[in-house]
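Next up is one chain by itself, shown in structure tokens, the form predicted on its own.
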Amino acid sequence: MTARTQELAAVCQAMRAESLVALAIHEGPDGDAVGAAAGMLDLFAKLGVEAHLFVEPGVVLPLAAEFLPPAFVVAGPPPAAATVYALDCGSAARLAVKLGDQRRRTVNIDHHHDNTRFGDLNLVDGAASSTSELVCEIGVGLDLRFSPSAAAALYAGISFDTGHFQHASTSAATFDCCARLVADGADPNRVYRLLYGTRSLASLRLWARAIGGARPAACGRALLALLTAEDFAATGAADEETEGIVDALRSVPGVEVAALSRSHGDGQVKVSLRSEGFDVSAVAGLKGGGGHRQAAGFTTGGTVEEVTQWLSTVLDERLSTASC
């Protein structure tokens, strides 16, 4: 039995023995985090275990209206007696809920290669396409099928984190998982339309500002875009409508690293990084962030201009010596 198989079996055993569970996901939640949470909520319901997703007040959960019933989402810290199941998060410090100083048993389920294995029990596979894929495998381990809604959420999580099956992490196991989810009721066409087929006029105007102002760096091997509070105010677009901009920048021939820096004028800058081969998680780590080798991010203080200049300098140095 491989270490990976042992970890999966241990998580399944732990889930069967639970009575009260608090799910937690990473700050700035994305489609994979929400999909994984919806899938785990469904599995715990089938096991007869009380489980909720806990987040800090004000945290935006993308596609929550589609996949996360409001009764299962709680704003605030989890109860002390609950076992915490941390999903899609590389370190405890990046969770979207404050756990406080009280010691809680933690189960860590994730696919980020830089995961710190912070759990009392860990199921971490950096080769998996997504945490949603790992949750799908947990369902197999428990011999449970997903409800149609949970299956759609997990399918959406996998689609999101693979760039709709384009990233190198997409494997035969990924498609096996998706076939199982479709059999459970996920509708690929509907999920695609939810993720990629609908865009507001405000978001198109925001995209135009970001792409129109994109700046080359590292002799054209990097392309950097930025969005200010003024850009958001002028277009009326929300922060979640920036999803996909950095991938569009990366599609330019010759560009190996793309970055989008954005701020709403609160002194914090959020940065998304994408690459083809170059380890952008190492760059994100310089500012306390993380992620995947080809998709990472961080949040830092300053202005978007300052952060974009910092990125330009770092990428000039690192791409000039990178063997990618």
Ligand code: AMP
Contents of the next structure:
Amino acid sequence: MTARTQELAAVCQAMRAESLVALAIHEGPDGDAVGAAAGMLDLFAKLGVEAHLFVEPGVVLPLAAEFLPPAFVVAGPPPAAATVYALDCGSAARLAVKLGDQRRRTVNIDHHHDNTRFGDLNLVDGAASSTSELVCEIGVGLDLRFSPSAAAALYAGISFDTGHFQHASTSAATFDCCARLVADGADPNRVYRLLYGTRSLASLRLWARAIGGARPAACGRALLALLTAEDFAATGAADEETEGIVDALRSVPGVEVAALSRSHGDGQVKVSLRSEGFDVSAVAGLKGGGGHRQAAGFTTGGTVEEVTQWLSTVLDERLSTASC
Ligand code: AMP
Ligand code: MN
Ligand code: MN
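Got the form predicted on its own; could you also share the form predicted in complex with adenosine monophosphate (AMP)?
Next comes the full complex, and the chain you just saw is listed first.
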């Protein structure tokens, strides 16, 4: 039995024994976090267990209109008696809901290689493509099928985290899950159009600003883009519409590390890092962030200019540019 199989069996057993569950996901939720939550809500409904997703007021949930029935989302802290199921979140500090000091039983389901294993029970596999893939496997473990809407949400979560099946994390197990989800009613064409086939003019204008101002660093082995509050105001685009910019920068031949730093004028800068080969989670870790080797991020104080300067210096050192 692999560690993943053992942990999976323990989580399935725990889920069957629950009576009250609070789902939690990482701050700045993405398609995988939302997909995994929708899948878990469906499984708990089928087990007859009361479950809701809890987030801080004001947290934006992407794709929620498609995949998360409003009645299952609560803005505020979860009840003390609920077991917390943390999804797609590498550490307790990153959860999109404040749990307070009270000790709560926690089940941690995630695929970040730097996950701190903060749960009483952990199903953590850094080799899994996504948390949505792990939730799909929980469905198999519980011998439950997904509703068409939950299947579509999980398929979307997998598509989101694999960049539509292009990243190295895409495995045979990923496609096994997707086959099952399509059989349960996920429509690949509809999900593709939802995730990748629509882009607003405001978003394209924001992309143009970011890409137009991108600066090479480390002798061209890194490409660093930045967006200020003024860029967001001038284009009318929202933060979610930055999704994909950093991947476009990474696609330039010779670029091993791409970064997008952005600020909304509140003194906080959010940075997305992507790489080919190089471990960007180690760079993110220097500023208290983390993620995967090839996709990581952090949030820090300062201006986008200062953060980009810092990144440029660190990448100059770490990409060993002595010979150029
Ligand atoms: P993003 O660039 O926001 O799509 O994030 C890429 C990856 O880095 C995701 O797997 C995130 O979970 C992770 N990540 C982003 N920001 C942080 C952070 N502040 N702390 C830890 N991990 C992060
Ligand atoms: Mn995520
Ligand atoms: Mn994920």
